Structure formats: C-alpha cells, structure tokens
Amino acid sequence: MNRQVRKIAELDRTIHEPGRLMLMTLLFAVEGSDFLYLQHETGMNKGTLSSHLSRLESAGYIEVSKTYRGKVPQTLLRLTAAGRKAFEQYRRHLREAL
C-alpha cells in the first residue's frame, strides 16, 4: 500500500462523517458556540445536529454546556484540547493523503 492510501486509513472516522466534519470545522474557528449558530450554518435539523454533537462528545471532541440566557435555554459548545488535537491531526493526515 502505498503512502498516501495508508493516510486515508488513518483519519479519523469521528470526524471524517460529513456532518461531524463541518461542526468541528466550524467550532475549530471559535472559542465556542451556541446549538442555533451552529445549526444555521450547518443546515441541519435539531435531531441530526443533536446526533453528531453526542458523538463528538462521546469521543471527547467537544464539551457541552447548558445554560440560560435570561429565561431562553442555551446549549454552549466548544471543541475540546482533545478536540483541537484531533482536528490538526486529521488535518495532517488529510493534507498528506491529498
């Protein structure tokens, strides 16, 4: 197998997702967010956003907090050191498969 197929084996399936690939994209640019920001660029539905938000924090990419801003629910997220890690790791790999 030659070099650059064996980088393609190497990423990161948790990211590699589509939907999962935008959110850390996204959250890779910003200290944090909040769950509507990120559905509004992202396009996606509450279930499917809430879906790959649960991934990414099972694999500790991200970390949630919920909160309150005055009376209204906030959902807060932002990418874990772990999660920054990953994300320039995939990267690399990314880049060297390519």
Contents of the next structure:
2 protein chains.
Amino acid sequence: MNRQVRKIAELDRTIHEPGRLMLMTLLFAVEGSDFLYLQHETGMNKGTLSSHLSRLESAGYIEVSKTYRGKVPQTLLRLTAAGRKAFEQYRRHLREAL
Amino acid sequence: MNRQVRKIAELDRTIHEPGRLMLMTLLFAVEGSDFLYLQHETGMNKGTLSSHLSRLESAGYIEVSKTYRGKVPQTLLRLTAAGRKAFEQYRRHLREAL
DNA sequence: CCAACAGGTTGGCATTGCAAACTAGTAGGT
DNA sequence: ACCTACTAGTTTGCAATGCCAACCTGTTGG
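Output the structure of the form predicted in complex with the DNA; the preceding block shows the form predicted on its own.
In what comes next, the whole complex appears, and the chain from above leads the way.
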C-alpha cells in the first residue's frame, strides 16, 4: 500500500464525515458556540445536528454544556484539547494525501 | 451559512468517501491501472473494491474495460475527463475549506 | 389554552465495508 | 477425461452509519 493512499485510509472518519467536518471547522475557528448558531451556519436540521454533536462528544472532541439564556434553554459547544489536536492532525494528513 | 462551511457541504460525496478517494487519487496519478493493482495499493477486499468501482463508473468518473492478459481475465480502469475534472475540483474545494 | 421555540428521539431508507458464496475460465495431476 | 485448485471478479447477507421527516418534551408568550 502506497504511502499517500495509506494516509487516506487512516483519516479519522469521525471528522471526515462532511457534517462533522463542518462542525469541527466552525468550532475550531470560533472557540465556543451554541446549537442554533451551528444549525444556522451548517444548514443541518436539528435531528442530524444533534446526533453529530453526540458523536463528537462521545469521541471526546467537544464538550457540551446545557444552560439557559435567561429562561430559554441553550446548548453550548466547544472543542476540547483532544478535538483541537485531532482536527489539526486530520488536516495535516489530508494535506499530505492530496 | 458561512462560505468556508458551504464548501464542505458541497463536497462531492462520490469522491469524498475514503475508499473512493483512494481510488481517485491512485487513478489520477497513474493514468491507467488494473483491478489487482488497485486492490493491493488500497488494501480493500475484492467485494468492496468492485462496488466502489461500479459507483465511480456509474458516476462517469472512470472507464472500465475487461480484457485478457494472455488467458487471464483483467479489468482495466482509467479516469475519464469528467473524473479528472471532478477530482481537481474536489481538491480545490477542500483546500479552500481548510 | 394554545402556538411557537429549543433541543432530542425515533423510524425509514440509502450507503459503506466485510466476509462468504458464487461464476467462469484456466492449469495441474492422475 | 475427470477432479481439484486457482485466478479475477461479482453478488449477497449483515451490522453500522448518515440523513431526513416526523413526533415528543418542556417552557414561554399571547
């Protein structure tokens, strides 16, 4: 197996999936965000967004905190250190592969 | 929806899938290949490889020709012009997004 | 009381990937 | 000639995942 191609085979699928790649890209840039902002920026429906966030959380890539903005519930998301590192590595691998 | 993120949402899923991304990358580089070479370079099993090649063929990205090497059957693959173009565009979009 | 909002859960359908079975033709041994 | 094994793929069964649409929960405002 060719070196370049091996990099592709080893890409982190949790991040590679476009839905989550959007989320990681956004969260990497902004350093903290809420559910509605992510929904608006990605164009995903709530169900899909919710399940991608759950997956990122169980991968340890994001931290989810449920709070209130006044009386309205608000879900806050931010990358963990592991998530930041995984995203940087993903980008590095992809760049090397292409 | 943010411009960078929109690029990700619009990535060509036919190419983005790692199995097929490996194939496109290989075929883009070598300009003509056979089934066994691709299997060896990608590490995929025959079934998976066969189905990805079918999908790439029906997307019009590769051309499949079945011939013989002496008496042994051989399946030859190569990118079409459309496939080459799609791959270049995919890479461009990805680069812009990251 | 009722519509609307934030967010989550569920059901249905398509796709991926593996493994195992299958096809078709070829080569080797007896 | 006959049986077996191998090569090159294709097809099928199965589990996991992705995405959408629809429904559910809890709360707020009119």
